[in-house]
Every structure is written in C-alpha cells, then in structure tokens.
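So this first bit is one chain, no partners, the form predicted on its own, shown in structure tokens.
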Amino acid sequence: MTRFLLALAAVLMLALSGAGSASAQETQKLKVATRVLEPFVIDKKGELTGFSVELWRSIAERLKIETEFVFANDVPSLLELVKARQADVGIAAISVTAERDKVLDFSQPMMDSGLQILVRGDGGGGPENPLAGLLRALFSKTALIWLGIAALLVIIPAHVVWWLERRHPEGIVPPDLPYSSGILHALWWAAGTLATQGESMPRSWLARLFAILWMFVGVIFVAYYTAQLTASLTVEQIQGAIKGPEDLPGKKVGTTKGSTSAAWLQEQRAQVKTYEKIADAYAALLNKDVDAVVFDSPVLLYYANTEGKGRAQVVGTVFKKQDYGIVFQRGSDLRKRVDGALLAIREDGTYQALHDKWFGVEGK
C-alpha cells in the first residue's frame, strides 16, 4: 500500500511538472530586437506599428508568444543584440547576406526587395555644365537615329534630282560631268531644301514637280525633329542628371551605415556619406548636401509617396537584389516554429493583406 501511495504521488508530481511546462510554453516571452524604419516599423509616440511589426505579431499570435521589443540604431546594432543573445529575435528591414548568414541563422524570406535611388524633386545631381549637356544631347541616341534618317531623307531625293537634271543645259546639276561630281550638287540641294533652305529650284518639269513635294517633305521633317528634341531635352531635364546606378560614380550620395547600400556604394567609387538614419539622409538630400539617395527600395519608395511627396523622386529601377529575413541566434530552435507560421500566414491570405496594407499603390 505504501508503494502504490508513492507511485502515485509520482504520478501526480509529473503531472503538474508537465502542465507547468506548458503552462510556461503558453506564456513564453521573447526580446525581439528591432528598429524604427518606416514603413517597416513606425514609432506612434510608443505605440509600434509597421509592416514588420505587424507581420511579428501575426506570428508571436500562432505560437502564443509575448512579445518585448527592444530597440538598435541600425542594423548592425541590432545584429549584435541578436548575436550576444540580448535578444532572441531581431526583425525590421534585415537583408539577408552570405556575411551575416555566417554567424546568425534567418528565416525563409519575409519579403524579397532591392535597392533603389531616391533624389530631389528637380532631378538631384547639381547644375551641370551646359556645354556637356549639348554635347550630351547632340550625341544621345535619339539624335543619332535622326541623324541617319536625315541621311536617308537627302541621299536618296539627291539620285532622284541627279537623273532629272543631269542632261538639262541650266540644271542645278552642271551638264557632262561624272556621276562623282554630279552627285555633290545634288546632295547639296538635297540637304538644303531638307533644311528648308534651298537655293535654287530644278529646271526640268519633273524634278521641279519632285521638289515642291520634297519642300512640303522638308517642312514636316524639320517640324517633327524639333518637337522631338524639345521632348527629349524636358523630359532629362525633369528627370535630371541622376537618372540610375550607372549615373552615381563621383556623386555625393547618401545612406545609413553599416547597411548593405552603404557597402555596395564603395565598390561604384560614389562618394559615401552615411548617416545614422535614414530620415538624416531625407534631409541631406532635400538640403543639397548630397545628390541622391541610395536605400531599400521600399522605405525609398513609402517616403517618397508620403513626407517626401513633391519634393523627392524614385528614379530608375530595382537593382541589386535582395531578400529580407527574420534573425535568429546560431542554433536557435525558434528559426523551424516562425518558418512554420510563416508559412501559414502566407497561405491563409495574411501576409498578402498586410503587404497591400503597406506597400499598396498609394502607400499607407
């Protein structure tokens, strides 16, 4: 009887021992590092909201996990509460990199992005010298494909003048000479009517006939050409000097440190500022203390739908591809549990509400 009595009072002492551990699994509390990076993570005067925050409660919520945030300048602050194990989680706007996959794990992707170049409303890259921008313009291809319809257009009605004309005594074209000599005549004729600057008219009824409409012809080229060029010039002169990551070497350009653009930066020989925020480098670019903007496209592009619309513009396209991660410890059991809620909040429409919510066309 006294063994049984024990027994059972084994028994019971496990099964109390077992509901306290879940019990304590229930109410688990997690230190997720992160930063303030609209639209990621946006302080509300202490209420935090953002894209991250709200995809981290959507997970903290499937798993029963409370959640304390605690707060880095940057990423690799953040990285480092993660790595010295002052926090178990770190999220925000955290690029996922060979370097940093070394000493940290990360989750599947949470979101897929890349960089993205921000400059002021009138285009950025400072004043430019305009004897550069004509040669700029005279060479771009634009003209140069005009060019060589111009060539067409002279070339070709200079033969056609050139056979009416070779055999007329008082022709624009002088009787007897060779086809070599001849034919610069014509071209000159060519090219100047073209211009509507035309000297002399043919003599013969048919190449004169041919020249009226070659005049008409003239007139809607020249016509044409210029509202073209006109076109062209307003439109580089709105979008300025800065117009993609080709553009950038030898510009002033801005970013935070230790982020991934800041690295990328260096290696096209721009000239780096970095700044502890992002919203310093807003107020660098909207100063003129730099030309442009290199950051996250989709923190470049919130900004500039939001505080900064009017004032700055996204140029260009996504460059430089990257994928953003949740961080964990080295080892850390967490990674496989939030891959899996994930994973599921993908699936039951979740994660694709919150991105529209975000990241929508009118930006929120």
The other form holds:
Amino acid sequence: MTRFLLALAAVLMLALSGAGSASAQETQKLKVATRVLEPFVIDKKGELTGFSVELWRSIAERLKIETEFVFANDVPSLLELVKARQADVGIAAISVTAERDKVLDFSQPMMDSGLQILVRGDGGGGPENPLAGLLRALFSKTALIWLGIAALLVIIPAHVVWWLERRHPEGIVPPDLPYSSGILHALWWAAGTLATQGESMPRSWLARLFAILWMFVGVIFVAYYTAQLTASLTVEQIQGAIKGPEDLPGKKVGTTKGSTSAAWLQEQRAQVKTYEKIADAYAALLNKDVDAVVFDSPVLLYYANTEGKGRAQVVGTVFKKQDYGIVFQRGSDLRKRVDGALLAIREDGTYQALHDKWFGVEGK
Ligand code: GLU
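In place of the form predicted on its own, output the structure of the form predicted together with glutamic acid.
The complete assembly is shown below, putting the previous chain first.
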C-alpha cells in the first residue's frame, strides 16, 4: 500500500512537473530595450504607449511573449543593450543602417521613414516681421556709414554754396548774415538738394552751375542707397529662411545623440547640437538656441501637429529615406518568429489600424 502510494505520488509529481515545463515553454519572458520617442514610445505617467509599443505588444501576444521593457537614453545605448545581451530585442524608431546591420540583426522593415526639417513657426530665424527687418536695417553699421557719407555730401556743398552766395542780395543765404547763421541756410539747401527736394536755387551763376552738378550727385546717391538697402534686406531674408537641406550648412541644427540625423548633419557642415531627448531639441528650437531641428519625419510631423502646433513647422520634403526595424543579437532565433508575426499583423489589418491611429489615415 505504501509502495502504491509512493508510486502514485511519483507519477503525480512527474505529471505536474511536466505540465510546469510545458507552460514555461509557452510563455517566454523577454527583455525589450526601448527609448521614449513620441509618437513611437510614449511614457504616460509610467504607462507605456505609442506606435512601436502597441506594435510590439501585438507581436508579443501572438508569440506568447511576456515583456519587460528596459530603457536607454539614446539610440547607441539602446543598440548596445541588445548587443551586450542585456536585452533580447530592441524596438523604438530604430533606423536600419549598413553599419548597425554589421553588428546586429534587424527584422523586416517595421515602417518607412526619412529625415525632414523642423523650424520655428516664423519660418526659421528670418526677421520676425517686416518692421523688425526695417529697424535692423536702420540701426545697422552700414546705415551709420551711409549717414556719414550723407553728412559729408551736405556739409561740403553747403560751404561751397555759402561761399559763392554769401554776397548775393537774393541768394539762398540772406546777405549780411554771419557764418554761423548763414551756413544754416546753406546746409538746409544742401540737404534738400541731396534728397532731391531742393525748393530754392542759388542766384549767382557759379553757384547755379555747382547746384546743377550737385543735383546729379544727389540723384545718384539716393539711387545707390536704395539699391544697397534693397539688396541687404533681401539677402537677410533669404539667409534667414531655411526651406530645405541645402540651407543647412553653417546653421545651428539640433537633433538626438548618435542618430542617423546627427551622422547626416556632420557631413553637411552644419553646426550640430545633439540632445538625448528629442523634446530637448524642440525646446532649443523654440528658445532660438538652434535654427532648425533635423530628425525623423514622422516624429517631427507628430510634434508639429500636436504640442508644437503654431510654434513650429515642418519644411521641405522628406530626404534621406530610411526604414525602421526591430533589432536582435546577431543570429538570434527570435528574428524569424518576430518577422512571421509582423507579416501576419500586416496581413490581418492590425498594422494598418495601428498606423492610422498614430499617424492619421493619410499617413501625415
Ligand atoms: N531613427 C533614428 C535613428 O535610429 C532615431 C534616433 C533616436 O531615437 O533618437 O538614428
């Protein structure tokens, strides 16, 4: 009897442990490296959501995977977590690049993307309004130089005309006036003539000859000044505006550390400022610490349509196309399974629904 009981207990234990190992096989617990990057990964007071998070959750559900998220501050450290086996998988908005592909494996493309430019609402550091541009032109160094030239162009002819006219009874300088007040009349005349507004003319023939010459100088001066002013205002407007990648060299541009955008900007001779969080790059743009932000198009468009609405805008078309992928250790057998789930999710409409939810029906 005791033997029978013992045997029964042994059988029961075997059966139980068997069941136990079967259920352990069924749900696998994985560490998933990610990083907060709206709208792909959103941390809503400790609760994770976003396109990539929801996509991963539906993959995990299909594969019966239990997920533990681990966070990285930037893309290079996210990739490093996976490489160093501190995480099994990585998902955020990770661009597939040849260099990353050398040391890690990537899933099927998870979404297509590319780079775009975000500028302030005013169009990227140009004059805020025409009045600001005009004030700048009026109080610039060049304006001072022009003022100096104009002063000389008034003082010199005023003296010549005063000298020639000072004795003429009906001349522009009333007779018998001392220099100190006589010259004021002459200065008034010279200034009027320079601005092509002369209202009275000298009476002595020599002074008249001189006045004719001086009127021409006045016309040329005004024409030349107008041309210069127009040119410098136009140049300022053109230089201030960032409309596409070709306007970026020399500009202060913000992006995230170790991103594909940072690598691209280095090649463009832009003054690159990198931040861990893309939100810090947005703040730098609004504070005028940088003139533009270059980053993944869907991320910028999401910001420009939500929090950044009215304060920042996306300009130009998408350049430097790239795909997002889920990342694994080299040779990981997880990849095949995740790819299978990703394809199934695309085929059954789950993917489309998620895409529409986060990026709008037209993929804005
Ligand atoms: N797509 C970018 C990259 O992989 C994202 C960078 C980031 O998450 O900051 O480089």
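The term rigid core refers to the maximal set of C-alpha atoms that superpose within 1.5 Å between the two forms. Numbering follows the first chain given and starts at 1. Since this is a predicted model, take the numbers as computed values, not measurements.
In the core-superposed comparison between the two forms, the C-alpha atom of Val219 has shifted by at least 2 angstroms.
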